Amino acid sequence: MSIIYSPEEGLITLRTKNTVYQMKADEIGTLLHTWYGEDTGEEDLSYAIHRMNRGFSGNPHEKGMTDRSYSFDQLPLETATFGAGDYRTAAIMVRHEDGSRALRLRFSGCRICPGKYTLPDLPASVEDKDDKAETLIVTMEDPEGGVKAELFYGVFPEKDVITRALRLTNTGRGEKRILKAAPLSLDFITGEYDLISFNGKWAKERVPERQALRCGVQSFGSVRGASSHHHNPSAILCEPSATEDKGKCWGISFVYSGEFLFEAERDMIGQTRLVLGIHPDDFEWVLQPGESFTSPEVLLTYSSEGFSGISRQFHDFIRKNIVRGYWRDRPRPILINNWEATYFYFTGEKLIEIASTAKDLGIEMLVMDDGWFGDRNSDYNALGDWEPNEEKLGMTLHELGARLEDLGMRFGIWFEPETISEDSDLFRAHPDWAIAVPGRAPDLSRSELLLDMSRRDVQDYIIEKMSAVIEEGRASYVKWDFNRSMCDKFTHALPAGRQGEMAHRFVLGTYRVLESLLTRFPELLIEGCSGGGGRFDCGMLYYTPQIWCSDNTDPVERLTIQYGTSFIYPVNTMGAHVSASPNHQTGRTTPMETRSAVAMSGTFGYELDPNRLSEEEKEEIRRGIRVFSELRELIHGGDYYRLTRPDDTGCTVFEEAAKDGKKALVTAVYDHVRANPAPVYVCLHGLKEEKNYRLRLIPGHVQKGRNNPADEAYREGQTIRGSSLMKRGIYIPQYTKEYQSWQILIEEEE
């Protein structure tokens, strides 16, 4: 069993293949957190908790007269509550009917269940066929306060992942208001730590930032209605000496797409607390007697093998236990999107023209982007009017879909379901459906407003309209966009005293629409998008197995974006396209083979007009598609290794290695050209030390007329032992032009 409970000692131990997570209920019902990290066996680790009277750290009434060393202010707690003697960051805060906020939860029991728990109306990790997951539900109660808390733990022993969720129930007679509900509360009694967060902005998402924890609270989060471009709801805690391949690290990721807050506090005696949950700034949930509130889920994993170990464990788990449904294990179609090819200015015939050429190049799907509906020829109007503009297209949507099908192409279509234009038939019919504070002119972003997704009638409208379009066009793919942050929060569907529920109910409404569409169209592939990567999180990946990584399609810029994303999320979730050159966001000119190499480390598609390309460029597209098709299983299913950091050496290098160690692909992109550069060497990973491997440059990356003997050796297919490749490493060929890229295939010799 992966969960062991000893009632006599009050000890609960969660075990995975390489880790132990332990908690203990003490003599007065305080649930102590004793350990989370490498496997220590089943010993009671509470012996390491040191108590002493530190002054100004209050004592619970049961202990105060006899033991002034016992204080919630310094004990490592399994969940932290507000107002009852723990002055550190709280995970749970409740306002009682009398206005007080003190909450003291005591352990009252636990139960162990086979399989993995589910969460009503929320995304949550699921069991894969080979998993032997178990669930622990710990019950804690505050009898005087009339609150019960249930702490949910899902244990995936083979994947070294533990999940956490929280349910709060009003067991009293009066109304309760939940002011903060964080499913993660994790205490460390000792140690110096660094925190890695993934921050950014539109077109520069998820850039890793590492900083040492200092005394006090460090935090990041989002109050934008979505997880945001600016701060991803994931983090890595690590010891200061941790590197890519060595050191103790804890990975944390929130399975939620809305507003969140991550807090890390280092207290006066060097203890560290992590708290992650829904952002409390604009959250307040009302519970009447007998009602419950369930939080979203948090994923936890630990590795002593550095950031790379965390990444591999998260990648495997997200691929198999977060992503689900028809497309989880299937090769996804190589698509071409018309946005950067035409923007709003296209007809059905223009799309057929793009699709016909794309089919000849080996592309499998055409995606019709923004501009196909209503009176939509700019981003100023018509959002919400999801009726095909047959006059603009010059044909019906059914005819367009049928003609693409006759070409042997799949059909995909763009929606922005959660938004509405003031200049739209929908707004004129239902102005109360738009989020806005009554009596105030609303804030506009991209000339649009948000629909009130907390309302059931709004959700039903979107489900009906999207379903009709998908059926008419026989679409097999939807690009789901979300292009603005939330503000002016107000819903006509709730009274004044419950407006704090609106932002969370908005997210629940989005999840309901997504689940309804996937139930109706189980083979539909939905790609998430939010102005690019503004809602890239495990909550969306539960419904959309891939997410547009960024609106920035410049391959050199994408190196940093995809590098940061890879710390938590696997390659096959990252929407990545080959776009036109010069690039539309930066004006940079890059070789076609470099654009292909970078996009291959993603879902792989195109964002250009193939009819404007030279024959040489078209042939490079054919070559790129052949290479990707041959190596797709390795790229999307292998272990990912970051071999250099962007900008460190002027050459970004990463590797995808097969799980069985028989094959690996090394991709190197020179992101900065220097005169007389130092040679770039990298050590490989994931190979078999005792085996010999043949190295060769992928065709298309071989440059004719070169005289460097080291580069010639790649062309001739040199053979090197696995131990040497991993310990001594390989030399990356130098560049002959700006933004040169290389792809090196390493294959085990039979």
Contents of the next structure:
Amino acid sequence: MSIIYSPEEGLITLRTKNTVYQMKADEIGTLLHTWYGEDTGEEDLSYAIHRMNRGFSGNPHEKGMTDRSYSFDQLPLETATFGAGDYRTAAIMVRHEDGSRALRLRFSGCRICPGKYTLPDLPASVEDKDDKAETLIVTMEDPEGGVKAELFYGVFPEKDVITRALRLTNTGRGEKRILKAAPLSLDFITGEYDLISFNGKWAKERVPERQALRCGVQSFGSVRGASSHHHNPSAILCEPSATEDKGKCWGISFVYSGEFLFEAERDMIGQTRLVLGIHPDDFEWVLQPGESFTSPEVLLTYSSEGFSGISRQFHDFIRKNIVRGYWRDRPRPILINNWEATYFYFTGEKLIEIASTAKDLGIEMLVMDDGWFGDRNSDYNALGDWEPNEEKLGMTLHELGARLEDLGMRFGIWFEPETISEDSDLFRAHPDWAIAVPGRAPDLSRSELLLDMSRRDVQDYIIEKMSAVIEEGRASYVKWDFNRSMCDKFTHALPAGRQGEMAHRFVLGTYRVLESLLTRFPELLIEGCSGGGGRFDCGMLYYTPQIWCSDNTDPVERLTIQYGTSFIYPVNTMGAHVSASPNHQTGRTTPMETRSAVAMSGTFGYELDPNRLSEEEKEEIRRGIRVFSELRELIHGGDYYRLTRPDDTGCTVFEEAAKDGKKALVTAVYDHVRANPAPVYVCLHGLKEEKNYRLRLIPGHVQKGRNNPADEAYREGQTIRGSSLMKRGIYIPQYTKEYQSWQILIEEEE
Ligand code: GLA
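Please move on to the form predicted in complex with alpha-D-galactopyranose (GLA), as the form predicted on its own is already shown.
And the full complex, kicking off with our chain again.
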């Protein structure tokens, strides 16, 4: 039993392998949050909550005229409502029929159910076998206001993960407007904290930034219609002394792909509150009497083993409980994408040429990127016209698919389903399907507009169009792109008073299309993309087991992007390709084996024209594919450790260790060269202390004609004890050339 309710004390305790999450209903029905952290063995953790009159912190009426020590403004609350005595950041805001907004929820009961709850029309984590997940539904009511709130908790004891979601119901007589419905509201009564968020821009996503929480509210979010390149809907809260391997940390990730707001508030007495939910700026949801609104889900995990502990717990959870379906546990095909090879300029024959050389190199799938439909030869037009351009291809899509099949190659196709070009047949036929405010010229971005995915007829159109193309080409993969942010929000499908529902309904519409396609084509692999990693979140990962991590394919830049992404997301979700050198985004020239080593710690694929490569480069591709195929299970299924920070030592080092501790792969990439550099040492993780391990440099990384003594030492096949590898560490051989990389395989001696 991972959830225990003691009605006499009003105590609800959620227990996972290493953590306790607890709440307690007090004498006036306030649901106090008593603790989320390590299991201390204490039954009732509310003992630490103090009450004190602090002045200007009001007191609830039922406490009478004289008790001034009880205040919503300073008690740790399980969920925080607006306007009734708590002046801190609210998680729930409702406008009642009379225009007032005060809301006070009192505990009215709870239910414990076996298994994990699901959420209507929304992605939500799924129980895996042996998870023994349980659900808690806490009911809270505001009888005066006519609002019922149900707090959903999913408890995954073995994975140390707790999920939360929220359902609000209008139990009153008139219309209510939900202005904010954040599933996460988490109070800490003590402690100084740092907050780590993952920020960036196009071509430089998810760069971790750490800052100390100060008094007041610190926030980040997105009002772009998608989770965005700019701020990822995830964070880590940690004690100031926390490092990669040590210290108390709380990991948070939103299972949602739309607009979000993360707020961290430190109050007047040093208490901290975290709130995460749909961004309220463009959100206002109308509830008629009896109607409900369900929020997306948020994932929580706690570890006292630093950021690395959080990452490993999230990686295991995302791999098994967020990613689902046919591809969850299957090796994903090694693909070649023609985007950087040809951009818009290709024919069917050109693609076949790429595919047949690729096949010979060991690649398993060709992905036809943008430019195959309508009269799309640039990024100015034709989005929405999802009809193959047979004239340009020089063949039907069916023929192209069949020829690829004959070659033994799978076929993947690029779409940007949620968009529409003004210069398209679709726009000419349905101008009202584009998102724009009537009478106002909409903002263009990459010369395109968004389709109004909040409309059912638009969703159905996209489902039919995409299905027809997938069927005709017998495609087994779709790259689902999304190349702009949303603005000029308006839908013809809703009246003026309900336009605040549009941005969230857009996301629900996208989810519905994704779900329908997966129902029709259960073996379809969808790779998410949004100008690279502009929508990299657990909401998308529920439908798309992998997401193109960034449009930036420079391996040196990718070190930082994949490093930042790895704090929350596992390696097998990160779309990563070997591209041509010099790199198209930065002009940097890098060795092929370094490009392979970096892309290998991702889904692994190619994005170049293999017919333009030298024999030597082709041989290197074959070698890279052999190495990856041999180590795929270790890389994609193992525990991931960041051993250095990019740019810190000039050498980025990371490790993937097998769950049974028998094997590990260490990858090291020098991101710049200096004469006579300081040596780089790293301590490994995840091995068995008492076992001996053999270290082997994976061949292919030494420059011909250069002698590297360390390389010789590795090749001699010396064995080292696990405890030494983890405590004393190993030396990373020096570089023999610019952007040198090394891959070191560490295997237990029989
Ligand atoms: C986006 C994607 C790229 C490519 C182009 C095509 O930028 O991130 O990988 O598909 O669109 O237009």
